[in-house]
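Below you'll find only one chain, the form predicted alone, shown as structure tokens.
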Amino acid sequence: MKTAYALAIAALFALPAAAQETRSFTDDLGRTVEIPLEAQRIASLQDLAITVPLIELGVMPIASHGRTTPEGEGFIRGSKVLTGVDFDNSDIEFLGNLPVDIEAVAAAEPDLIITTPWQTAPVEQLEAIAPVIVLDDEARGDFEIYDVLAEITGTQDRLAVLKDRYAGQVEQIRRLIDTVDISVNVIQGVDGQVLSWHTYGALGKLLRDAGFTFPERVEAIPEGQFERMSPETLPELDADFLFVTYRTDTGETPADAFAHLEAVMPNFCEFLFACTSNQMIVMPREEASASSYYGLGVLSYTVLSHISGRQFEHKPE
């Protein structure tokens, strides 16, 4: 049911919305909407998959889906260390998590509304405040949905920089590290399991476009999928070089990384190659994992410094 904020919000705004020029655009849905032509008011609905990749674009939004602090302080997951951004040194305002607070959007009087199918707010509720438009992040790729956020906001030639930058990035890697002859993998543990991804967000990205190899285990993995395995697995995601993350959004530390392999199975180092001899790397999920291409430079630089020039062991067939 639509709250009688939101309509009234809606109703009171409908005129100037109405006045914009418009054009027909289909989201991931199939629902043809009618969107500002140029629009200046742009609420998103998902901070990592919408928010983070708009200030990249140069597209300020003014307001957006946050996760909140054990003190209750909301913020835009990763944004602080990927773009500068969050809702303490900007104007854009809090909307709430999940779902977001559907007054709080109403409120912000936007003229388009971003959203994805993980944000739970209900479509027909946010119609009544402005243009909906839902893309889906999961299929699209944490990277493709860039090209549909440019396209809708008229800043392909910013993209195009950002494309540039990153293609410099994979072409320096691969000048400087034999790629195909190094294998890679991105383990994760969680509640006593071990987590590995065809892809790993970022990351997963990177390393396969600069030409890097994957244990087998890891390519029967379906694009865009992971897998939740048993503690016997170890051995068979083990590489040249591992990668694991940890939240620093939540507090936590290489330590907890390294806790929750631990949790997997007591003295897991002793099973993989790369933890044995020092060639397992920890960093931060958010640079990792998110849709961000200052997170692919940081990644790059991380990849360079730790495997280019260095002396170091393939693990045994």
Second form
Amino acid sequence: MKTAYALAIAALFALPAAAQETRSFTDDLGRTVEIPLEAQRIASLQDLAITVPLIELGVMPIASHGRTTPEGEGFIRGSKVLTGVDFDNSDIEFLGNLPVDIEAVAAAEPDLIITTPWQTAPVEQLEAIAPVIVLDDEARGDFEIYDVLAEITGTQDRLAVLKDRYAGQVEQIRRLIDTVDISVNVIQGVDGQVLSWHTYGALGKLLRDAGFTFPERVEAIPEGQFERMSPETLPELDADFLFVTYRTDTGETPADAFAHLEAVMPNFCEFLFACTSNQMIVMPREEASASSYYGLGVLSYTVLSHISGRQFEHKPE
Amino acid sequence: MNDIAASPAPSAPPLRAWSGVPLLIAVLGALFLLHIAVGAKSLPIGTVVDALTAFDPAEFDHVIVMNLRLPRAVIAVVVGACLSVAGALMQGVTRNPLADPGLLGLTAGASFAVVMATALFGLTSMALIPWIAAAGALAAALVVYFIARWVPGGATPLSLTLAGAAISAFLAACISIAHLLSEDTFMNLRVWLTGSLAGRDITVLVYTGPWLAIAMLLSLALARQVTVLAMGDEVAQGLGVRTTSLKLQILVAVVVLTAGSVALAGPLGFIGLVIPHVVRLYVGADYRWIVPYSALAGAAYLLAVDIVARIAIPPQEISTGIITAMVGAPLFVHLVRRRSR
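Next, give the form predicted in complex with the partner chain, keeping in mind that what was shown is the form predicted alone.
Up next: the whole complex, starting with the chain shown before.
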């Protein structure tokens, strides 16, 4: 009943949007949608994949999906450290998590809703509020989604600047580090298993764009995917430099990154060349995993400061 | 339902029952060795033997055997045995073939208590987890019992099963709500809640082991009386069994066995339901045989299931609980159909 009421209200709110100039857009579900030519009130239903990129493109959504702290406070995951913007210091309305609150979406009066397949709020209900675009961030890739968001919001110029800056950062790494001769990998201990990715978010993109090599076992993982592996395969995931991450939004510290691996494999350090050689690099997961050009900048200087201009050993074959 | 449980196959002759014990122990031993010999990394059998006889902590292959595979195999044996015996006792005392720690709400109660204590109240002490799980299992068992007793007709096998299903569903919903309220803290419990032997902390066994051993001995000691109780309260009382006291002792044993298992490996389904049925096909209705056979067969079954979970798609692993459900559900349907013929 509440949802029906909300949808009725939403239909009224949708009227002004209908009056805007529109264009056709085909989303990642193959749906052709009439969207505003210049959307002014965008609701994002995925914080990391949509909200953060929108803010980096200079488009402030009027409402966003977010997570909740144990105290029940909403936050945009990673945004505080990546963009400086969060619910508590902006006019962005908190829409809830999975699924977002449909009534809250309606109350925000968006003229465009951007969601992903990960979000469980039904598209059919959202369509009654405003035009809905579904973008498959996982299929597109963490940074390819910037291209489509820039096209939707008319911010291609801003994206070009971000891309140029990143290209300069990658060039700097290539100039200062002989990346082709250095193997790297990103691992994480979870639930008795070791996680490894073909390309781990922004960090993986930077490492691959810069030309570092990866262990054979990692290259065997299909692009865009990760695998949970038995700790028995730990040496196969070893490299000259190993990256591990910890979650800042849950109050973790670098020690937690090692503790998770220790829980998976007692005395793991003794069996990893990178660890015994003091060539493990620990960093916050938000910057390492988020789709963020700011994050890429932070990571490029982290990689530079940890690997360039220092003595290190190569993992024996 | 009552009739099926109360009048299963006649007891096997002692000679037949005795002859199965060494066979079952041999199968268990073979599966135990296989469990520590195979895994994501292929190890020569000589390396496995070396690891067991001359452990070198600097040798990664030895560490795999001693620190990863061996503790996991031990936990599989303990959990498999405990859940099977708990299921057998529950089926005997309730005269309900569908009774098991999962269906009567004990597993859900233990899981709910551990989830609330760790995720919402930040409990990290391994020493406390078994107690929390026991309190949850006991509370759930009592709630199920009183609900079943409260409905017209009293605590019949059917009302107990329905009350157990309702309480399990209710507690699962509560866990989901807590998950929604604190999504991130639940990430750490996600795999545990599916029932998994991967990465389990062997120190939990240090705290649960003594209690599980006592409960197992108590179960073996009570087995003869459970056989009498399975014939009905009136018959048991007529034969001089103090049924109320016996049921209380069985409840304690079942709660400890279930809570210890959940603390070790999360909620694993179908083991306590299926194994006693399989055992009955061989040894009949005598719980003096059903209980020890269930312990051995349950341990062997969970070892076998965990081997499959580890080597089905190497180097990835499947949660053991998913395999127990995938194997247990059709096996149980087959057993029910076979008994009904």
